[in-house]
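The form predicted alone is given below as one chain in structure tokens.
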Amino acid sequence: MTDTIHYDFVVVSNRLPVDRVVDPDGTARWQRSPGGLVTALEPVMRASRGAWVGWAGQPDLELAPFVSDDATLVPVPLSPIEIERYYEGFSNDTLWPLYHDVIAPPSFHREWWESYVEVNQRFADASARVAAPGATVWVQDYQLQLVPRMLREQRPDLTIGFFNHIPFPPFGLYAQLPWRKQVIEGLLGADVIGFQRVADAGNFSRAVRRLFGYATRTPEIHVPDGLGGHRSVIAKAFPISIDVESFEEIARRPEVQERARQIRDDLGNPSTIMLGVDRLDYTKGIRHRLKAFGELLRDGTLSVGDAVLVQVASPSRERVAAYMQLRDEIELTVGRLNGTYATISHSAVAYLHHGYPREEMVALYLAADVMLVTALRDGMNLVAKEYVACRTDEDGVLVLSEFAGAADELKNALLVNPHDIDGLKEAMVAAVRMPHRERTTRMRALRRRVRDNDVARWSSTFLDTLRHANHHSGAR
């Protein structure tokens, strides 16, 4: 491939940031993915000319590289055994559920890990043929933890970043994986390694100690260069945020406003409409929000038509077995809430399992008096912050998990613990009691929040602190 285009910045994702769309007439097109990531990284994306790998989101699919909304998309093949190897088995069986503090038991499997080595090898030689001399490549997520390693191994020259969206887990968890060394070492061939929270930072730097014995420094590992040095390895926290302008900009849209108004009445006007927003996933705390609900209902501190909860649940990894069982779990406790509380004019749990577009979101986010965020485990969870841009009306109640890692920053909110029933009934009915003057002044101060440190401000924080790690990076 001597003709191939270098570039001077890279990402590297599971995904592309595009969606492969076949049109009734059968003519296939490329439409941009919903989600954050694709909107952090667009604007640097076109100032640095820059080239995105990943896969194209179906299997067998050899594709040429090719140039979207003026970044160059390079996708990585995979086979439909890799799909289920690599990406609904190792990725998603085995590193999910055990960086969410194996809420579900995760799967260990040889033959898991071997597909997962082939494909982040794969990911890793489609990168370091595209990038530029002295170019940087930003890795994203957990699918791709070997590729800093394998790039660094190709590629010296290179500058590369690796960011984690998911938590970190501690070290008495991580330790369970058989590959434990091997994924820390993968990762260690980054530059900077970012987290979501000052937590998952420090469980990261306690493995490599605990696992190699190397010395760390907050936020700095020196890691042996096979030469007699070290080269020192940033292990530190970017919390990862939206475009709050995109949000608000939506929200005040006569159109979207008053489609918030008819959702409440489409839901027979109650005084209080609860929300929750979240994909298809055990992590996420749906069931104990259903449960907490269900009990309001039955103590009789909420009733049906003052009281509604509308649950969006997206549908996600429908081929592996647990989310299967969740759904069927969730559609059950539904049924039965209804079945016992529900009026021929009222539903107790309006449920809706298929995913929305943005502007539908945002009328969601406007309708809802309080939003539930009562994840058991979340590296982030952008949906709060979502709800807190869209409120430009300063109205509204979060209440959020404190293990999301939004917690850390929107302190503001009702904070929770999701497996205390009791305690998360408490703020539900105190958000809905809640009084005016004490909503807004939570409201403005969330909103303050998340407005300082907005997506932009996430991907130019890490990228400096990557150009300045990669000069001040000890001997090479």
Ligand code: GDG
Given for the second form:
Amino acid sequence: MTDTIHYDFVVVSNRLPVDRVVDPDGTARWQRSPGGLVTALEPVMRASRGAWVGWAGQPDLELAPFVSDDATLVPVPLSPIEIERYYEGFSNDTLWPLYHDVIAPPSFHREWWESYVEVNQRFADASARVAAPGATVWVQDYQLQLVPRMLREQRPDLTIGFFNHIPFPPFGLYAQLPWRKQVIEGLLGADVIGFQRVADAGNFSRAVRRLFGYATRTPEIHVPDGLGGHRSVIAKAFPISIDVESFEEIARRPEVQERARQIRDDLGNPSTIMLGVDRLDYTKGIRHRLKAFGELLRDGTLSVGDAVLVQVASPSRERVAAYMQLRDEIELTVGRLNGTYATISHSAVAYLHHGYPREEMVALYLAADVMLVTALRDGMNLVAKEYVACRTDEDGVLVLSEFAGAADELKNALLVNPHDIDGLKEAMVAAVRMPHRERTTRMRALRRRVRDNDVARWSSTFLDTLRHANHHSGAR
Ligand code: GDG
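If the one shown is the form predicted alone, what is the structure of the form predicted in complex with ligand GDG?
Complete assembly follows, chain above in first position.
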């Protein structure tokens, strides 16, 4: 242990921000995965000797910490059975559906829970080993909700933050979780618990009151310290965002703009390109979107050749049964729509079950006249913000679900309830027919909002709150 280096700032997330890639000559290397979180935390990492604790994405990989760009990465190994129980099971088939309004039924299995506890303990132990005295540790997301408490038990000197990237459900749903008290106790080990929306923070505080009866004074929760006093925990909304400048920069590149023109050309120059970009997930409302689009073709409101729907559905969680079933359903629907409405020269739906490089995504955003974000429930939805960030031409219409966190900020989008198929159809038609002046007015307002709250602002606001919270509670 004496040779372990200690860090003043530690990020803990299920996945490390790198992917193992094997070059054609057979040599393996690590490639930075360009997620928003990495970008947000890069400056903090650089300024404060940071380490990142997480799983390297492959089973049974026991690796020593290594340096990638400016951060030290600390791999946490997972066995195949843990991947099945902790990750695919408890994280993605229990918590994910439960926290997204039980759109799909959550599965509750005791052995999945046991694995979740064990793996959370391993992440906590790894973090405790690398954190310097008095360090700040920022734990990310629903896979690691027990880590804050486990960490505090070993290391009361640390300042601990937690951010939940997905919604926190209303108590009536949360109460289904057989381990509902343990999860909340786990989270309450943090000094600050961040959520995407004000409503999520409210749901969490209510669950704390209902299950533990602790006093709350928004945004503070008073957690008894066992000595007759209490610790203050802050539960508050910190809406996440994107690296706006990097999207703008890509959108301004001539070759990306040329690619956008080529995409329109390849689609047969329709007057309207509608676009959906999602991980293939049942929370994203892809089926509802296809249904509404199909009915508009059936009614003759839209016609093939004139309008096309491009749907990028990037592969996700392909070993979880609900995702396999969803893929089948979507591909059946797309096949039916194209079978019924496509012509030799024009598709109704261009369906793409691939991941694309970011430049291609930006070109798609630039080509899209109408962006459809129709999630049934979504923590934030970064695609909505990316579309807006890319539209430096102040054109394009965003149709946005009220059930995505982004709707709290992006009020100038066409807000929809995706369960209301008629309402969704009306919004799609309004988007197609919207006059240029109104498109510009709305897009300008949306852009202002996204630029004002970018991802650097998100992380600095969270970390400021964390510093302040710990200062108030006194050094522990
Ligand atoms: C969770 C919460 C919350 C997608 N396909 C490709 C690709 N993407 C990128 C998008 C976007 C990201 O993936 C997806 O982010 P979302 O926010 O839309 O959704 P989740 O993956 O469900 O994320 C969500 C988020 O965490 C952050 O807190 O907003 O609510 O569910 O950046 O562009 N990127 C590339 N190729 C693809 O094919 N390059």
